[in-house]
Every structure is written in structure tokens, then in C-alpha cells.
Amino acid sequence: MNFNLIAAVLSTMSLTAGAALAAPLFLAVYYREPVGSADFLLVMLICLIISYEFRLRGRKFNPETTVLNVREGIAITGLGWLMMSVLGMLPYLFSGYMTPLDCFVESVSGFSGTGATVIEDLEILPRSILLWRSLTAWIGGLGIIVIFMAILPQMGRGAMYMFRAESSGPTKDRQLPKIRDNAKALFLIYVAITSLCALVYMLCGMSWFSALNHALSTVATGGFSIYNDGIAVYDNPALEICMIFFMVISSGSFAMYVVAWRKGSQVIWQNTEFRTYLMLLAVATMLIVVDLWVEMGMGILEGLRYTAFHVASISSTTAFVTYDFDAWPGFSKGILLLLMFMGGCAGSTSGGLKISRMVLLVKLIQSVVWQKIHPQIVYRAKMNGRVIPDEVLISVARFFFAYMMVEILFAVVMLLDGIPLMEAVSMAVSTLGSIGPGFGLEGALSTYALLPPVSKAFACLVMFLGRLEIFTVIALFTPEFWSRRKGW
């Protein structure tokens, strides 16, 4: 383990974090916010000091000769995310609106794309703080490491380990030969979709500030809004249709869009995972519309409006709200809970288990059944026309087991902390899946502010586990991981 190298990379990341604060600082100065200007300058100074201290303890490295190993890639990814979350909480802390624990929850929720908030009145916050909330979601959506490599690509050989430690999904394929080119392509598409989203929102009637914040949060599938009532404050069907489109687009693999950029749009429609995702959205929408019509007497068109929005919002793990779905019948809430669990596509900004893993789990079960019936047959699972190696199927099964164990353990912690059973289960699914709202105490129109301190603290850990897909975080808590023995 090369701690000098890790310190050098964290030094540069801290400097980058300070640079990201320039946008809210400019806004604070422009609108003459007395709290924001001084706070952001102080945080930028802290970032500079931390960068300097890491640089003293690190060493300069030549990107052409430096090679990162697996452990160093995981360490940089895990510690980088933790450092960014701590630095990200400082603007909230210095503004004086929240307790230290709540500040950390808000920061982790933003960077992990969970979108849960402990702020009960968003509309009293300065614009600079609101922009910083949306920026944390946007930075964490594509990934701190991916954006870092895209902007400052001098990472040396072995940077693929950092990319894999942060990326989501059962496979970590890259679409371009060089990892830095791959990161740049993902970042450019990310910026392009975000810019288009903001423009469309403005055309739908949003102010430039609201459009910018909601576009950052939509494409990152973070779900942060600048209003207490969220998107419901607009009551605009045209805007909701546009938001559905961008939430669904953001739930698709950005790597798929890189390939489509080079080979044509037919790549998108040939993708098994994305087709399956769209089919699940259609089926879920139809089932909930019928349930709302039968159980609540809601009109078909009205039901379709609210259902299509929330199915897209929940499945993409954006969790924007236009209607209190906590008041829906049990069957409809059950479908939403299932969508929370599944999430979006691998390689997207969405959370959840991922559709590709669900598809591969079904294929794994199918292969076991076929081998029981026909012991002599060699079954080969396929996705997108390619044979899936057995080790990938095994890794998916391992991840599914770990995912379920984390959800169960977190639910038990909340039960011991006084949270009712169904609310504990829904929050465990919601937090690990980076969705945000659940049902009951942390429902559609509620916040995490009322959660007990122990549950808030554990929620931060679970949000980290969900965003970095469990094993990267668990590795950091393993004593052998930090061993200096050779061969690791």
C-alpha cells in the first residue's frame, strides 16, 4: 500500500473540491448573501490547507510510470468519497442552519444521490446553499472519481481500479481504450444532458435558478428541490412529462450513450437492460393506474399523470414528488417499494440493485432449473447477445446476498431505535437504494429530520454502502486491507 501516493491523489481531490465551491460563492457574492460569501471562502481555505497537508505527506508521481494497484484504487475511492462528504458538510455547518450530524447527513445524501433531506424549510435557505446542495448531487451522480479523472486525467496506470471501485453494475466495461478518454466521454455526455435538461425546464416555465437546480438534481437522479412542496408547486403537466423523459434517460447507462454516440442510436434500443427497464415502467404504470381507479376512484387521466411521474421518479431513484403517494392503496405502494428495490440500469446515476442484476439473477435461477432437469446440458446465460461468464453470475449472487443483509441489518437497527416495522423496512430499501423518501415517517412529503440520531448516523453509512456498492466500503474496514505485506 503506497500511502504517499494515496495522499498525493487526495491532495489534488481536495483542491478540486475547493474549486467546485466557486459557483455557489459567486452566487453568494452576486446576491449579496451575508452568510454565504464568508462561509464558502472559509471552506475553500480549508480545502487548500488540507490539500497542502496531504501534499507534504505525499509525493509527486509520474502518470506515465506510476501504477495503482487494486487496494490503492479502492482506498482512494473510499477515502475520497469520505473526504468530499466531510468538506461538503462545512457550508451547511458554517451557515448555522443545522446540527453537525444533520449537516453530515445532508452532505452524504447529496453526494450519494439519495436526495433525502433533514431540512424542514428549504425556502429560507440562501440561494448559494441551495445551489451547493444540487451540485453535491450532480457531482456524486456520475461519480466523484469519474469527474475527477475527466477534469484532471493524470492518474497514471491502474486508474481503472478507481473507476471500477466507484462504478455501478455487475460489469465494469469501458467503451474507449484509455480510461481517461472513457471518463471524458462520460463527463461530456453528462454535461450535455444536464444543459439540455435545464434549457427544457426553462422553456416549461421555470426560472433560470430553479431550472438549473432541478436539472442538476434530475440528471444526477438525486431529487433535491428548492421548494418545500417539490415539483408539486408548479402543477404543470408539460413540465412533468419533460421530467419523466429526463429521469428515464438518466436511468439508462451513460456508457451505453457513449457507444450510441459513436455507433448510432440503434445501440440504445438493442440494449437488453434498457428495454427491460422500459417494459417494467410500462407494466408498473398500468397496474397502479388500475389500482388507483378501483380503490380510490381516481380518474384514468389523472391517475396516469401522477402514476407515470412517480413510477419514473421512484424507479430512477430521483424521488421527485407531485402527489402524496403515501396515501395510495397498499398494492400501489407495494409496486413502488419493488421499484425502489430494483432501481435503474447499471452504469446510470440511479441507485437500487440495478435491472441488469435482476435479469442475471433470473437467468441464474433459470440455469439451475435447466441443469436439474437436464444434467448433461451446458447452459450459457446471455445478455445483449453476449455470453455472461459464470464468475459474473456468481458475483451477482454474492452482491445480492450482501445487499439483502445490509438492508436487514439496517432495518433491525432502526427497529431497535424505535422506528415501526414497515417504516424501517421501507427506509432500509430507500436508503441503500439511494432513493430518499419511503413510507410513513420518511414518506413522500416528510424529511429525515424526525429520525433518531442513531438512525441518522447509520443512514449515512448505508448511503455510502449503496453508492459505492457495498464491497468497496466493507474493504476499508478490513484490517488486512491496510496491511503493508507484499502480495496484496
Given for the second form:
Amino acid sequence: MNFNLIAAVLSTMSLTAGAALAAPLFLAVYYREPVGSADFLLVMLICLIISYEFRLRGRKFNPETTVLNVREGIAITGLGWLMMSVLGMLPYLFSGYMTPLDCFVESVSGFSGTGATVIEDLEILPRSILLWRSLTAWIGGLGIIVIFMAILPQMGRGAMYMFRAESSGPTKDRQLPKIRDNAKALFLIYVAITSLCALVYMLCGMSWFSALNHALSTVATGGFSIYNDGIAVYDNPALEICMIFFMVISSGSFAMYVVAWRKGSQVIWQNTEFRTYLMLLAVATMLIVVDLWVEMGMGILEGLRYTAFHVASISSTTAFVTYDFDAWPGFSKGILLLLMFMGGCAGSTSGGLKISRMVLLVKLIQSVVWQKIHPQIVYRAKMNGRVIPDEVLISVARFFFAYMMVEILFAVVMLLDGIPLMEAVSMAVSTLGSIGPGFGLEGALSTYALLPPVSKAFACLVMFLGRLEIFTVIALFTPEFWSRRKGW
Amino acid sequence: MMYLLGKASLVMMASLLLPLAYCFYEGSPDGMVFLFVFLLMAASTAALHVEGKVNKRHLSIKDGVQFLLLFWWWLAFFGMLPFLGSGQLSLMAAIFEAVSALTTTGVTLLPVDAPFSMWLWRSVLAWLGGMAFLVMLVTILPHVNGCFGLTLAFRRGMSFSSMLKPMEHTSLQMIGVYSGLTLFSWLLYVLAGLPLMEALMASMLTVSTTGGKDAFDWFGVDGNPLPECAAAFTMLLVCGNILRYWRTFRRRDFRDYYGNYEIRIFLAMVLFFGGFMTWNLWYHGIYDFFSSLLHSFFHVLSFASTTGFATSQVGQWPDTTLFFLFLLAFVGGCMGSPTGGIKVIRFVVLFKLMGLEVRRTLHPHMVAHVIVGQNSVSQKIVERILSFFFLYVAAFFLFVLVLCLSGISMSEAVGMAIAGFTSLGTSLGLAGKTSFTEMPDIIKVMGCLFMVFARMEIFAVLLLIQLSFGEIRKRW
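The structure above corresponds to the form predicted alone; please give the structure of the form predicted together with the partner chain next.
The complete assembly is shown below, putting the previous chain first.
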């Protein structure tokens, strides 16, 4: 375990964080917010100091000769995320609006793309803070590591491990030979889509500040809004349609968009995962519209408007809300819960188990059934035109089990803390899947504000587990991981 | 397949004699119904025997799958006739009741004031269902369905062949132990103070892990903890691997039994959850210490064995304890017992896999095996267990959605789904009492389907679908 290397990388990351703070600082100065300006200036200073400290520690690091291994990759990713979350909470802390734990929760919620807020009244916050909030979601959406690698110079061999530790999905593959080119391409697409989104929102009638914040939040599929009632404030069907469009786009694999940019748009239609995702959205929407009509007497068009929005919102794990779906009948809520669980495509900014995993799990079952009937058969699972080896299928099934166990564990912790059953379960699903709202206690308005402290702290852990796909985080907790000498 | 059905019918016919005799003894008019059913069954069994006079020594997969699924409906048909005939239940309700008993789920629709013979018949059906499941477990299921960790529970030397003769041999062993346990349980209940016939009923319900509504007030009656103790002890025994009892008994080697990994984990689980609940109930002031102890362990064992006996006060317990109870139902007992759920051994393997997985993040190219007891688990079995877990959860959720269609809220649906799917069959719900009685008929039918599917470890259904598609394609 090469601590020098880790320290050096973290130091650079801290510097980057400082740079990211420039935007809200600028805004604070522009709007003449005394609290905001001092606030962000202070945090930037802290970033610089931390960077310096780490640099001292990592003096012996020599980029040309150092090789990054699996452990260092995981350590950098894990610690990097932790550090960013801590740095990210400082603006909230210094502004004095929230308790320390709440600040941390808000920060983690942002970076992990969950988007569940503990702030009770958003509209009294200064604009710089609101911008920072949306920025944390945006940075965390694509990934701290990815953005880091895109902007900064070449890492050396083994940067792949960092990339892998952060990226989502069962098969962590890449489109371009050099990791750095990959990261750059992803970053560019990300910025492009976000800008387009902001533009479209403005055309729909949002103010520039509102459009920017919501665009940042949408493409990152985070779900932070700057209004207490969320998007419901607007009541603008055109806006909702645009949002649906961008939410769905953001839950497609960004890597796929990189390839589509180079090879043409047919790549998107050929992608099994994205197609399955779109089909799921269509089926879910239909089922819920019918259910709402039958059980609640909601007109088809009205139902369609709300359903389409929420289906897109929940399955992309963004969780913007225009209607309190807590009042919806059990069947619809069940389908929404299922969508929450499944999430978006692998390699997108959305959370959840990921559609590709669901597809592979179904194929696993198919392979077992086939093998029983025709024992001599060799079953090859194919996805996106490529053969998926058995090993991957099994690892997906293992992940599924781990995922369920983490949810149950979190539900138990919340139950012990006194939260009623259904709320605990839905919150567990929603947190691990980086969605945000749930049913019941927090309702459709996604606030964690009423959770007792232990649950809040545990929620942070679960949000990490969700974003970094469980095993990476757990590895950080094993003592074997940190030993100086490499055993084997 | 006809041949097997014929044998099963024969057994069921024999079991009809019990309520028949009881009815004549009591002079109840329902005796006519039982007689009628008996004669009907006799005719059909004879027909089956004639049809099924087959020289086959070997069971094909197709036959096996068909038998697995049709068997239940065949028995359910005859099983529901007494309920229907006595006018206690409507057609759908009668079918549901029969299926519920046969799959040892135990969700009952019988009104509390139904005649004793009906309750008796229900427990007979349940007992048969448990026995049927055990027999199938060691004969047809492994060969047809695939070993989802089944071979882990049985040591080398147990071979599952598709030949009919050895199947008979093992099934007789199972039946022997099962009956023995039932008699032992009956004795316990009689000692605990229950009247003879009720004790018989209770023992049949407990050993088959059916349980259900406590219509006769056996449990939870203040001042008499003995029936609960009898039940708890029986349920503890029943959760173990039944076939292993045979070996242990023959060799008089009890330590050999305890050495079995699965049973140790199960006991640890029971102790842990029982202990936790005892503390929790006492802490919240619901009971004093000894009552707490008694009620916790009774319910822990009841749910872990997927029997589903629950005293009426459980509805007031804190949410944590309820959650744990339902989780326990999901886990079930050991492989080789008539309990439902996913079974302990599968969870053991799954958790060990998780440990390996964490190591694997650090060493991506590692090759390692899970070890249970002294045996290592092969890749194939690991794959099967993982896929089974996914299938179980997916089917369960589907069941919840189907139940939601009837208009109930999601929490109620989840409670009912757990009761039906894990063959728990408790009248207690997650959100208070729930009742299948009020469900529309179509939902009752779906409930029956899901109960059978879950009992047959779901794969049989998929196999049948796949095989049928194959047939259709061939005919084209």
C-alpha cells in the first residue's frame, strides 16, 4: 500500500475541489452575499491547506515510476470520495444553517446522486449555497475520479483501477484505449448534455439560475431542487416533458454516447440495455396509468402526464416529484418500488441495481433452465452483441444478494431507531439506489430531515455503498486492505 | 406419471378414513360427504392403477415436472370436496383451503365455528402435504429440479436416482421418521393438557409446519404455558433435516447430528433472535421476563419453521420484532425439513460467498471455493443457489404486485405474500391482521398458484413452461 502515492493524488484532488468552489464564490461576490463570500473563501483556503499537507506527505511520489495497483486504486477512490464529502460539507457548515451531521448528510447526498435533502426550508438559503449543492450533485454524478482524470495530467499505469473502482455496472469496460481519453470524452459529453439541458429549461421559462441548478441536478440524476415543493412549483407540462427527456437520456450509458458520437446514432438503438430500459419505462407507464384510472378514477391524460414524469424520474433515480404519489394505490406504488430498485443503465449517472444486471440475472435463470432440460447444451449469454462469460453472470448474482442484504441491514437499523416498517423498507431501497424519496415518513418530498441521528449517519454509509457499488467500500473496512506489505 | 398419481391417491384415500371414522363416531352429517369422497377416490385410484400399469423403471424429466405440478391439483380436488360438500366454503374458497393445507401454508378460510370434522380434515390434508413434500424432496425433486444445494444437506452415500425402486426405499424412510415425529408430538401435546383429538390435530399441524389460525385456543392462554412449550419443542425438531434423524436413530449417534453445520447455524439463529426478542419485549414493557422468554421463543420457532402459529397479542409487538419474525420465515428451516422459505444452508453458502467477494475486490483473479462443513461447494451448485435466490425474490415480488391488484395497500400485500409464499400461513399481517377471506376469487386462485410454485421451488414452473414451448414448436 503506497501511502505516498495516495497522499499525492489526494492533494491534487483537494486542489481541484478548491477550484470547483470558485463558481459559487463568484456567484456570492456577484450577488453581494457577505456570508456566502466569506464562507466559500474560507473553504477554498482550507482546501489549499489540506492540499499542501498531503503534498508534504507524498513528497516521495514520482509519477513516472510509480505503478498504481488495485488497492491504491480503491483507496484513492474511497478516500477521495470521503474527502470530497467532507470538504463539500464545509460551505454548509460555515454558513450556519445546519447542524454538522446534517451538513455531512447533505454533502454525501449530493455527491452520491441521491438527492435527499435534510434542509427544511430551501428558499431562505443564499444562492451561492444552492449552486454549490447542485454542483456537488453534478460532480458526483459523473464521478469525482472521472472528472479528476479528465482534467489533470496523465496518471501512469494502473489508473484503470481507479476508474474501475468508481464506475458502475457488471462489466467495466471502456471505449478508448487510453483511460485519460476515455475520461475526457465522458466529461465532454457530460458538459455538453448539461449545457443543452440548461438551455432547454430556460426556453421553457425558467430563470437562468433556476435552469442552471436544475440542469446540473437533472443530468446528474441527483434530484436537488431549489424550491421546497420541487418541480411542482412550475406546473408546466412542456417543462415536464423536457425533463422527462433529459432524465431518460441521463440514465443511458454515457460510454454509449461516446461511441455513438464517433460511430453514429444506430449504436444507441442497438444497445440491448438501453432498449430494455425504454421498454420497461413504457410498460410501467401503461400499467400505472391503467391502475390509476381504475382505482383512483384519474383521467387517462392527466394520469399519463403524472405517470410518465414519475416513472422517468424514479427509474432514472433522479426523483423530481410533481405529485404526492404516496396517495397512489398499492399496485402503482409497487411498480414504482420495483423501478427504484432496478435503476438506470450501467455507466450512466443513475443508481439502483442497473438494468444490465437485471437482464443478466434473467439470462442466468434462463441458462439454468436450459441446462436442466438439455444437459449437454452450452449456453452463451449475449448482451449488446457481446458474449458475457459465466463468471460475470455469477458475479452479478452475488452483487444482487449483497444488495438485498445491505437493504435489509439498513431497514433493521432504522427499525431499531423507531421508524415504522414500511417507511424503513422503502427508505432503505431508495437510499441504496440513490433515489431520494420514499413512501411514508419522508413522503414524496424527499427529505431526510426527520430521521433520528443514527439513521442519518447510517444513511450516509449506505449512500456511499450505493454509489461505489458496495464491495469497494467494504474492502476499505478490512484490515488486510491497509497492510503496508503486499501479502499476495 | 399415472402410476405415481395412483400411489398418491391410495395414500390419500387411506387418510380419508380418519375423519370418516370420526364423523361416524360423533354422528355428524358430514360423514356422508366423506363417504362420498372416499368412494369417488376409490374409483379414480382404481382407474389410475389400471392406466398406469407401466413397465417404466425410469422417470423422465418431463414426467417428473408434470407430476410435481399436477399432483397438488389432483389432491386438492379431492381435498376440497369435503369442504364444499359441508357447505362451509364456496368453491374457490374450498380449493384455496385445500391447496393451502396441502402446501403446508396454513392460511385458513374456515369460519371459527366450522364443525370439528372440517378442522380435522384440514389437519389431515396438511399432514399429508408435509409428507408429500418430504417424499418428493428426496425422490423426484433433485433429479428433476436440479440440486439447489440439496446434496449439501445429505452426505455422500445418498444417491438420487431416477429409478423408481430406490425412490420407494428412501421415501419409506422419510415417512417413517415423519410419522414417528408426529406420534411423539401427539404425546407431548397430550401431556401438555390438550384433549386427545385436539392434540392429534395440533401435532399434525405442527409437524407439517402448517399452523394457521389458532381456532381452539391452544396457545396464548394465560396460565398454561405447556402447549406452547410442546409446540416449540416439536417445531425445533421439525426444522432439522428429517432424513438425518433416520441415520442418527439407526446409529444411535447424536453427536453426529449436532456436528452437522446447518443445524448448528439454525440453532444459533434461533438463540440469537429469541434472545434479542426477549430483551426487546421486556425492554418495551410488554411482558415480564419469563413471559417474554416464552413468547419470544415460541414465535421465533413458529416463524422460523414457517408454521405460523401466532398468539393474538403479537399484533401489538414493536415493528422490529415483527420484521425479524417475517425475515425468519424467509430463511426457513434446514434442508430436508418440511418447512418453507429459502432454507438455512443456502443462506450459509450465500453469506460465505459474500466474504469471498470482498476478498475478490483485492485479488480479482483469485480462485476460491466456499466450504460448508467438510465439503467444498462446487461452482455449479453455487450458481444454482444464487439463481434460486434471485428467482425466489423476483417471484415473491410478483406475488405482492398481484395481491396489490385487489386494491389493498402495499404493506398488507407484503404481509400476505410472505404468508403465502414461504408457506408460513399466519393470520398475522405486517400491518395488522389480514385476511384472505375478503380477497376476490381471482386473487384466491393466484394465491393457490403461487403457493404451489413456491413449494416446488419455482423452477419446476419454468421447466414446464420451457418444455411446453418445446412441444409446441415440435408440433408446428
